[in-house]
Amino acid sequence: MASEDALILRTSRVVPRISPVVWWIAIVALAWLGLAHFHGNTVATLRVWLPLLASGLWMNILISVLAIGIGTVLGIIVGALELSRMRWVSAPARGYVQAFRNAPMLVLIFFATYVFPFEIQVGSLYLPFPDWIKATIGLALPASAHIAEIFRGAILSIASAQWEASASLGFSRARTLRWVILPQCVKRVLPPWMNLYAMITMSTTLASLVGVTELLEVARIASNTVNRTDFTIFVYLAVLTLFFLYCYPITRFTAHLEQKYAFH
């Protein structure tokens, strides 16, 4: 047994660990020659739609951001009263937790498609409720709740004797949670927090199935207008290239983050 972990260590020193972006970049490489094979205007056609795709992706970004900073602000707000010692305010909210933590995302958009108005009116005004702010709320819900468990698990992860040695120096509980908890939590905290937002980048493409104009359904668009096979595969193949191109340094981040703060 020791002498094939010796061989695989060795293996392993001798072999480069490709990355994976020279994977993506050597399969991109590849797609693009069969597809030249079959149009040469393949290409110069894309090009034509690049800049509705990146409106499209536009969309994405602004609601994911939305929809994370919405939930950050709620989830946080729902894990504090997750730790209250009163059981009439935590039961609640470990309920919305659960509720809203379990429930597929694309059953959440719908329900808030459907739930609001279509339009607002304030006085004699009417006010439009789009679409996209719908499938915003669809997506802080579970956000949030997701936000709750990973602020709760970052305060209980801290040491009680700190909040014993706090509460001896005459901090509230109020004062020592904001002034020597949270500072520590935030280290715990940002690489969930950061892997659930790329989470949330890539639930951006079901607001399409609720009327969004985001990027999945401008790439629905073209294919449908060019009506090409070629074309279609690899309108859809430079989709998923920008969101590998988003979403691929947050998680190189992420991980980062969790490797320098393993140990701490």
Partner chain sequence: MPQSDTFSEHPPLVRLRKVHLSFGSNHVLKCIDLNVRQGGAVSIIGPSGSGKSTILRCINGLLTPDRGEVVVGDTPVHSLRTEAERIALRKRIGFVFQQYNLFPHLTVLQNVVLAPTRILGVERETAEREARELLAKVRLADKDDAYPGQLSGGQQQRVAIARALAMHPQLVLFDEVTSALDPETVGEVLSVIRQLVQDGMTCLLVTHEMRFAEEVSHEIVFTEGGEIVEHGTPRDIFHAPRNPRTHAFINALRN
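Let's see the other form, the form predicted together with its partner chain, since the form predicted on its own is already up.
Since only the chain itself is given, any partners or molecules it might have are not part of what comes next.
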């Protein structure tokens, strides 16, 4: 595992590879400067809203990170269960994956919102169960199904000779998975995993439809409050820019990793 981490760190320091990101950021920044020049007033209004928009984006990031985190843990477990030799273990796992991979995310978010109570009773204590956590669950479920598939594919792509060598050294199946197979999978699953993360991040805007105050929702409120067409256009442009600034480096880095490991 440590060597994998070292690899990631090493690649992130490769400056020339990252340069397209810098280029794009420069272009976007210039475009905004241009807009500020011709529509100084509108951009000034936008600046007033910027802290709120930023806190909205923070909510998107929070939801996406939690969703991918929960999804990864669940996905690895489900993926491992799918590979079990016992049918009564693998069949439900496969059903889970098929069900959640083929369900629209928005439907799952709605479902999570209405199926869970708004607070949970623990003894005499009432813990709030806010909508943003429900939306996170709605995103984590399909994420876990995708990750289960990604992991299952990676595990199967590792030669059976590795299982046999481990077994011959006295490793159980579980220990082989933990110490031999999963570490080899990390490298292979990293690019699809990051792609999935970028997708989840963009899907967090769906949470606005169940009343979560994330970036898109803030933008909608801002646009309704200011109520000027040019501001509305600018505010959504700002939303796109913020998402771009967050997601584009991730996709670039993924593409870089894909290239790097293409021939392994």
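Computed from a predicted model, the values in this text were never measured in an experiment. Residue numbers count along the first chain shown, from 1. Take the two forms, find the largest set of C-alpha atoms that superpose within 1.5 Å, and that set is the rigid core.
- After superposition on the rigid core, displacement of the C-alpha of Arg175 between these two forms amounts to 2 Å or more.
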